[in-house]
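Starting off, we have a lone chain in the form predicted on its own, written out as structure tokens.
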Amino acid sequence: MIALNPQTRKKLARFKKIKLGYVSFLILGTMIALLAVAELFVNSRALVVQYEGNLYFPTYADYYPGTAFGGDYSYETNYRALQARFQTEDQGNWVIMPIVPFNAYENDATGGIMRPEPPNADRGHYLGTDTTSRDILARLVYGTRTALLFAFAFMVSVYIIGIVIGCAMGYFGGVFDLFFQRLIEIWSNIPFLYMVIIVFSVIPAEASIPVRIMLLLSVMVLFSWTSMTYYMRTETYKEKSRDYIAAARVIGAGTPRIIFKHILPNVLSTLVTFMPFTVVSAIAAITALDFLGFGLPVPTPSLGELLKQGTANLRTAPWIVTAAFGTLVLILTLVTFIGEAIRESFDPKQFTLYR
């Protein structure tokens, strides 16, 4: 059990009373939980295969070749075709497929011609297909999961760098503080978009998708940590002059203990308040970079890539931009509502009487 102090419990109680933010938190939490197991709902692999008295669970297992289920090919089983075959043979074998039986990279073109097709529930394309006949719902689900993972990794990285440097600036002050202030001012004037273009222009074409994603994350973090340092510097500079810090020094507390045991817990409200807005900025940034073609590498599913397709085919395939834009608005709205509720519940000016 995590023991929360009375002040934290009061702040959480205030957060629960802000219905719009609390309901948004529950909705977003449910979405994240479902996205974490998205393969159970959106996937071209079967959930369960019953073949000749044996059960197979291909979703999270190594792939099974077609020969494992009586096929005449050695590459991965086409489970939709296997389901149709079992139904035709009627020998007691069966396949359970996810609700959306397509993955984010699979082309399912009618008549072999790749083109956007409108929503078709009979074929399992509930939001239609994109310009290369890939299922839009599948790409939205995995693109949203990628964006949220990217945003959370971005937030954690920015917070670690910003907290360490900002606290050090505020606590030590003097020449150390002046040096990092000038360094941050210079670093903040470097154009972020140009650096992304330069970095991606020199990445080898054979670089793997995880490597390219990590490079993009690193570049974004390197040019986004500076704003957090100013908040942490200000809060640390204010807190270190209080009596409880002087008392900690008198009883022999060292610098790490003072910073991590005394100062950081007292600036927690600032950190928590900015978390949702940092996530919003990260999602908006990665979506914009994907839209411009400098974001996640092809063919990684992303909201920006779908928006780019949708705007290019606005008249012929409006369902693409509608689905992508609606998803983006929903996520950003939920996170913004949560951020506003957290800011209000952690704001001491609304619930503290100064004398």
The other form holds:
Amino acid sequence: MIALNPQTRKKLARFKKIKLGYVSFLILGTMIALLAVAELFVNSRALVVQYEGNLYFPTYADYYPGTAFGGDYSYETNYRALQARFQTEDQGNWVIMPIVPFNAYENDATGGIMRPEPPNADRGHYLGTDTTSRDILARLVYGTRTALLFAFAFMVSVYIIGIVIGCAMGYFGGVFDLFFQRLIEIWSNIPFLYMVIIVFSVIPAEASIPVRIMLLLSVMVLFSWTSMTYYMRTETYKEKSRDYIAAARVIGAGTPRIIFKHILPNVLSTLVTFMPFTVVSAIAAITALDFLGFGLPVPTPSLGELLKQGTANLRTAPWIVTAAFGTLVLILTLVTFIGEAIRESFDPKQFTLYR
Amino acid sequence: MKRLLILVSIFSVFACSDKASEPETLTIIDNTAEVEAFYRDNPDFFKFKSIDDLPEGLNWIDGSDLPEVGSPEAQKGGTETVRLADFPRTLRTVGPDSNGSFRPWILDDTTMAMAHRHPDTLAYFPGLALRWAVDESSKSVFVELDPKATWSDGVPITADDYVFIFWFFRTKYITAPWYNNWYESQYTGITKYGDHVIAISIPELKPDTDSKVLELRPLPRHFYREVGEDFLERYQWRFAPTTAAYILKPEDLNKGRSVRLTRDPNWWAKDKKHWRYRFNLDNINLVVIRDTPKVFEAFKRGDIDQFGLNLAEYWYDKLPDTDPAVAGGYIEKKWFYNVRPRPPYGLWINSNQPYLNDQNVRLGIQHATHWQLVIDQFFRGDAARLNTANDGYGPYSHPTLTARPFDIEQALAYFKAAGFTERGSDGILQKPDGTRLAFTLSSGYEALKDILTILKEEAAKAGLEFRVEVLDATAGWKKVQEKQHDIHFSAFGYSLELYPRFWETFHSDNAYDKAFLGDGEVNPDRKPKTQTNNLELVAIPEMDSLINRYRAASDAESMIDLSHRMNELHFDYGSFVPGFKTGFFRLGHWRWIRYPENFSYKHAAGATQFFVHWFDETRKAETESARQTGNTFPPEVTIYDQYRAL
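Return the form predicted together with its partner chain of this protein as a structure block, the form predicted on its own having already been given.
Starting with the chain above, the whole complex follows.
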């Protein structure tokens, strides 16, 4: 067990007392935990296949061709069809499918026509299908997972750069500070969305999807780290002039030690309160980019792409926009509640409306 | 650094637009001397004779007995609001940025040529010409111009306006290499016999020799007197005097938002047969609305009068026959089967890329793309499978070739022959050395991107991975023109021609700078040639010789035979995966927009192409009040299938 500093323990206790934020935190935490293993719940691959006495667990394994289970095709087994076949054959073989037996890419057209279909629990499409008969819940789950992963990666990168440069500016001051201030002023005036669009239009097609996502992330980080530096700079300036820093210096502590061991923990509360809002803005940004068609490459599932489809089919398929919009609202609300609670519990002035 | 450059270019764009609003301080140019010198320097091309020199015994045709286009019931008047997807970047009809979706409004669909193909019979009816004659001995077409014809500014149209096009389209000032090449290579001379008779000659006689000449459109010589080095900027926003019924007044150009066309009450052809029942609307208001769903909503409100329903989701789901507006008779739905060359929607494989240069891989891809699924489930069976790149040319299209079907086993066999023998951990085929069978599948058709994802899912079953890349239209086209693509989903817009063109798409001259060495060996150092339509980089000596014979041939029979042989050769090469074709167009329109009895014409590309519709003021008032009171009319959903292909 990590020994927490009594101050931190007090803050955590205060956070727990703010019910709205704490419950939101628990909900979001559970969601993230579930999303991490989404393949177990939303997948076209079976959880377990029992075939001629052997057990197979295809979820995280390499693909099994149809021939592995007595089929006559060499491509990936269609487990839904396999389940039906085993049932009719009735030879003791069985398949356990996930709750949502579809992946985010396959077209499952009822009646041989691809079009949006309303939610239908019997077919396993709990939120309906999109314009090419793909399962919306599946696309939503994997889209949300990407968005959250993206947002957290974004936050971590922005903070690392922001903290290092901000602290350095505040600590060293002088010419270094002056130079970076001017640089940041110029840099932060470059319209970020346009830059992403421009940069993204010149990425070569050969780049695989993870590489493209990484590139998108780095471009966004490149144009977003500046805002954090202002706060870090002022906080560091403030802390730097305190006696304990002078004392540390007299003892002979080096610059990195002073910054990371003494100053950083003391300015952390400022940082922590900003975190949830950074996450919110990252999710909003990636969704907006996808909506505009400059985000994740086709056919990667994403919230923005679903929103776009939804608005294009507002009259004929309202379930698309409802699902995407609902998810977005839910996540952003949860994160905002958590953010408010964190801000509150880390605030030295004991006053709150959120309790 | 690159980013800085981009920034700089953005700033300079703004700077330029500022400059444009300053009062014009252009130098005065008069190119009369230059043009006349050009005529003098090319005496074999430009000949000036008197009317007495006109050869005798010409077989004059005037096309006046062809049926009218449009309906005698048509009324003049009204304003139609039409959507523009993007504001035009220029009012020029030639040069960079001119070939956009706006050009048909000021050139292709509205202006007059010497004669036009009748959309039902394909015979020519007169436009600016009174009569014409094909003279086979001199490979020329003689044309007598209608002396009544004038430009919209009142200046008469004379032979000089035709002679001038052979200077204009050949000058470098217009920055249009295709035009330069076409007017240099496809015509061998123009002879002026007085003010109203010309003869234009072409290199080889063809089954449609007349079309090469009759479809030429004159240029207003007096307006283009200032063409020079700064042509692009100088003429960027000038509206040229036109032969069309519609003119554009400077005050009706609302930059970035809308363009308003006005019917010219003094149009010279307003009482002319074949023209008098067309161009009925007083005003056409072209409004920029980028987003198609938004356009559809505007249409359903009645702000926009007509909406294309070609896509199945619009015809069946978004505007079904049960929709109150349709069931109540406010909006009419029309489905018209037509006969014309079909745009070759399909996958254009760059046969110069690694692995794609292997015929086995290409044939495997043919069998690994499930177009039938796209046709059945995405187009709901309305489209049909395209069989060759040249469908819809009547006898010139191959009668028996059929596209290869989706067949996993055959695809696997071809891929195996190419060395892709085993499936990787995700089911994608690979060579023993780990090379994956994966290609980029790009397209500039945002609206059809779902097709690509369907193909991707199905191809994975045959062990083939498509990396889908959806670009905007301009970037997509640039990519294939630079020959940077692996596999590209696209189509060419074919105009109404009797027989297909092959040189552009299949000749090795358009594939590589120097495809073959002197002895017919493949040149190992050849470089792909950019900015041509040979998207597959087809370079086959046999194909080249067939194309050359085809271009030199003048009788239909041998051209048909050659066309079939080239299509077979192309089929065997396997670099084009034929996709789908649609044999019809569909339209929804408010009931105050009226069409002739048969709605459209056998060879029409779209309902509005010939401007035969008109605006019925009484019906508009009637409909508006019915919408208020809830009255309804009998529903109108009509399928015109008299030209449906069997």
